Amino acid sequence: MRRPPILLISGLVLMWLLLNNTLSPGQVLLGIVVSAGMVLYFRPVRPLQPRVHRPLAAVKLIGRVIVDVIRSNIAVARIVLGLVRERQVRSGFLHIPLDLRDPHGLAALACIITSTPGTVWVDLTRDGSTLTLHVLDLHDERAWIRTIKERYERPLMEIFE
Amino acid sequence: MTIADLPWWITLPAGLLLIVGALLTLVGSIGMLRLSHFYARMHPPSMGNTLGTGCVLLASMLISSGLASRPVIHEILITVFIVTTSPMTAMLLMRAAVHRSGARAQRQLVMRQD
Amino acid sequence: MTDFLDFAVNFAQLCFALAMTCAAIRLLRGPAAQDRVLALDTFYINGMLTLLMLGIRSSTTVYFDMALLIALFGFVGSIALAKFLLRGEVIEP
């Protein structure tokens, strides 16, 4: 018997309470019953379970991602409004060798990369070794690869593997 | 409490957040209209999806908390949905574009050989 | 101080209306099908934000539920269209 997924159940209860916009004991109980029942019933459909090893690193990563989203928003806004005059903006595809193999880590990496404006996840090779991105402002490929690998991939490997 | 009775320490940050979020979303949509090819057009709308929506929802949270005189944070659900779902659309659309342009390039190549 | 909030809400609504116009132009003009899907995606996000502005203006929470539904169903629609472009069918056997 595997450990019941506490994190998923508490997340669903939180969502139930937010949807109902209340904290009354009846709704809390109903939420716990409904989400625990659904999670246990649908367990065979979802065989993979994420294991979060270091929650503190996850919080740090979320803060870092918010800062990066704000910074890249400003960068993309400058490009759109034509404020980058000193050089030609060149966009293109970028191939990155990847060491992360955990499916949940990869999903989190995809969310991070695509939510920061300026980079979009395109494809991952079938064996998971090379990631293809499309970058709006590709003036220094090495800097982009270093940023992705050190700022996002290493913390995600610490968290999920 | 109506919206006219809100204290200034709620209306000032909420108004600033609304203006910043609206400007970011507008710049994102203008970028989608202005940039020259599809792969570049893919990027600006995600500004509106992330920071634009985030700012507006934060402002909405501030105002409805002020109106109800207790923390009302159910707007955070929309943020969570947008942040987790918009990457999926972007990824699938990007793969579709690569797939389609690849197919078109192959077809042109075949036509040239004929 | 509420004058400032009124101004901010009006300004934001104007911005979202302009953004929706941009998305509509791209939707009608867009050379490839994927441009149109992207424009529709941007369009529903802007529509959702406009609804939230209406909610702030009338200080009710009814608009919140509508915005949530638009966010969910717009996502499903965009995914279905993108999947159709990728594979030629939405639900594969």
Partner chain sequence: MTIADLPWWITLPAGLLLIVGALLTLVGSIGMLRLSHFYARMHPPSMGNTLGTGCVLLASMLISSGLASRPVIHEILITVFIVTTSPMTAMLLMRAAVHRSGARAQRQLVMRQD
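Numbering follows the first chain given and starts at 1. If you superpose the two forms and keep the largest set of C-alpha atoms that fall within 1.5 Å, you have the rigid core. Please read these numbers as outputs of a predicted model, since none were measured by experiment. What changes on going to the form predicted on its own:
Comparing the forms between the two forms on their rigid core, the Cα displacement of residue 119 stays under 2 Å. A movement of the C-alpha atom of residue 37 reaching 2 angstroms or beyond is seen between the two forms when the two forms are aligned on their rigid core. In a rigid-core overlay of the protein, residue 13 has its C-alpha displaced by at least 2 Å between the two forms.
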Second form
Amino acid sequence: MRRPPILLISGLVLMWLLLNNTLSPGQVLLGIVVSAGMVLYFRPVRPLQPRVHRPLAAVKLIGRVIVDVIRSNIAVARIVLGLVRERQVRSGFLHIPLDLRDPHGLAALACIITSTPGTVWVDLTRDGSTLTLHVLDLHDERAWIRTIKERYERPLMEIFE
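Having seen the form predicted in complex with the partner chain, could you give me the form predicted on its own?
Keep in mind that what follows is only the chain, not its partners or any molecules around it.
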């Protein structure tokens, strides 16, 4: 039997403690038991296990995503509050060609894009080669494509492929 995924269990325990807003020993123990039980019980329905090849790249990507989410929150707040002066806000859809094929990497990309205010993952072609993205403030399509590919897709490929 393979070793249990400690990072997943730890993340679930942390989420449990945050949701319960406590660090009491009973809640810590209950969180560990529930998280480990769920992960081990549901392991058979997840036949494809993620393989993280470069953990340092994952840490750097997390930091980059946090900064981007904060920047996007500010940008969207400015748009909602009407603080964009005379500039016209133009939303739109764009199609981004993807090289990333790992399902865990694609899931992470979907989470990153959807958690960033002002962007929404709309569709992924059946073969996984093209992502359709909706952007609240779309001015330069090439810049958006370059941003997604360089800031998110490339690090995800380093991590998962």
